[in-house]
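One chain comes next, on its own, written out as structure tokens in the form predicted alone.
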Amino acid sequence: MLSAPFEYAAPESLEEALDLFGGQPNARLLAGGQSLIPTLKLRLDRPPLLIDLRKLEELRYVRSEDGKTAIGALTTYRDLARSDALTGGARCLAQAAAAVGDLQVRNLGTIGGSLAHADPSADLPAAALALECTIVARSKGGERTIEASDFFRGLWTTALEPGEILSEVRFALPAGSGGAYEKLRHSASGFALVGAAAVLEMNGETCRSARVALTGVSGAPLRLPAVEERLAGQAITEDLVREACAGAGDAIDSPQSDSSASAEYRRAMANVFARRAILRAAA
């Protein structure tokens, strides 16, 4: 099926593409266009105007230094997957993204497109919220920050108001945090079934602080305060994970059930892969 018809633009700078959505509340943003592309052929979405951001390299960039990073909305999976910048506990990140769909869809998603897009399946906002990202909205009215336990209102809902672009992504990580994404992938779409994130301080073999997050089994990514609070200031054994993630599914208030796995199963399941990603993130 074709796309209804629309305007197109393709503005040469952020400057201009603010200005363009700033005047057409119901335009649609393009960025890799793996989710969007689909909803338009299929006429889910029918918006007057499309808003073309590829031409935007300002907006693709990965800098760190002194422990804090900032990447451009742009900026693609593969590019993620690759970066030397994000080791320690931004690892989780580099790994969710190397985790995503496939070859293709790595080469043109972006992380400001999946954030954005906030889908409930999708692997990146796991690890935005144990980072503890800060989500950079920019409008023609100026510049605002979003915290990622803030971003995420739902299913396909966001922070971000009428007239916002999502630029940036911002966190900072102290000295000696690991990191891991480990994922149930569902075979054919590649999305999460269930997803999680782990972002741990150590010294040496003891936890000072840990930030777990789960994707992929409710209408909104989520923390885990519970097996954070379990960790803290302990030794990281296997049997110590084990038993803080033990519960680790119970804090799913409304569990996605669908014909790819039952509630039960991503409740249970999210014990396990919570443990993993904590066990690779504290190696």
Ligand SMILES: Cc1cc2nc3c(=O)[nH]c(=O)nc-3n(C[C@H](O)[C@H](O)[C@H](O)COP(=O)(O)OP(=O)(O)OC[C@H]3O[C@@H](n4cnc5c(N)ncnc54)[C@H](O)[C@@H]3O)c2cc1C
The other form holds:
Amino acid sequence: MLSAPFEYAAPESLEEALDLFGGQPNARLLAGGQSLIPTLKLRLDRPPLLIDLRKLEELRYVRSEDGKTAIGALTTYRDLARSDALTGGARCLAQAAAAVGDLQVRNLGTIGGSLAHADPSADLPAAALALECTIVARSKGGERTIEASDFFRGLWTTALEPGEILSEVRFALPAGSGGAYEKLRHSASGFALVGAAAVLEMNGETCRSARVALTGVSGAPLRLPAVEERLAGQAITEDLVREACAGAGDAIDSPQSDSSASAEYRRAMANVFARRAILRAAA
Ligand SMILES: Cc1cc2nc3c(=O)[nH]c(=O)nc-3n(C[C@H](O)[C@H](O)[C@H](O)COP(=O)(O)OP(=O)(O)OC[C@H]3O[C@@H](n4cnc5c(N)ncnc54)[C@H](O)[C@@H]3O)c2cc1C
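Compare with the form predicted alone: the form predicted together with the ligand:
Now the full complex is given, and it begins with the chain already shown.
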């Protein structure tokens, strides 16, 4: 099916894009198009204007210095998966990006588009939570920052306001952190039935602190505080991690249940994939 007609603009700068978006909040931003274009073609959305961000080279970067990392919104999954800057705990983001869809989707899809779209089965939101990312939103009125824990509000819903463009994702990690992402893929679509991201701050074999997050299991990604508390201050062993994750699935308040996977199966797989992500992060 073809999309409904729309006007099209391809601004040359973020300032120009913000002017256009501020004047037409019903417009849609086009980044990689990997979610937006199918939505338009199915006529689930009929925006009057598409603002194509793809000329904004100023939003394509991964910068890392002194444990602080900043990533431009138009950075693709491919660039994240291959980035030399995403080491230690940040590996969970690189691994989540490498686990997305197929080569074509990874070449085009962007971190900004993924987080702004907030698909409940998307991979990057779990990594954003585990990394305690700060999300930068720009508008004509200026800039504000939103913590990842406040950003995801439910199915395809975020804290972004009309006229705001997600411009950057930031996080800081202590030295000696490890990270990993593990995913149970839907056999047809490749989306996460369950995805688990883990970031551990390690001191030798002992875990100083842990952050573990799930995606694919409910309307929005979620942290697993009980698992994190059980690991903090402990030597990481397979037995400990198995015990800590035994109730991970029970922390999901309203688990998704559909023709692909029942709520019960998702809960059980949450235990397994949280455990795998933690052990890989600690390795
Ligand atoms: C075949 C296929 C398989 C896929 N498999 C997976 C998978 O396994 N895992 C996974 O996580 N995803 C998967 N996806 C979805 C893919 O990751 C999308 O790329 C992603 O959801 C959106 O990123 P995008 O850059 O393509 O954004 P677009 O599709 O261009 O935009 C998506 C939405 O975000 C908004 N938006 C985009 N950029 C910004 C911004 N900077 N600020 C504010 N709003 C913005 C747009 O207006 C739009 O509403 C798959 C997609 C396809 C087609």
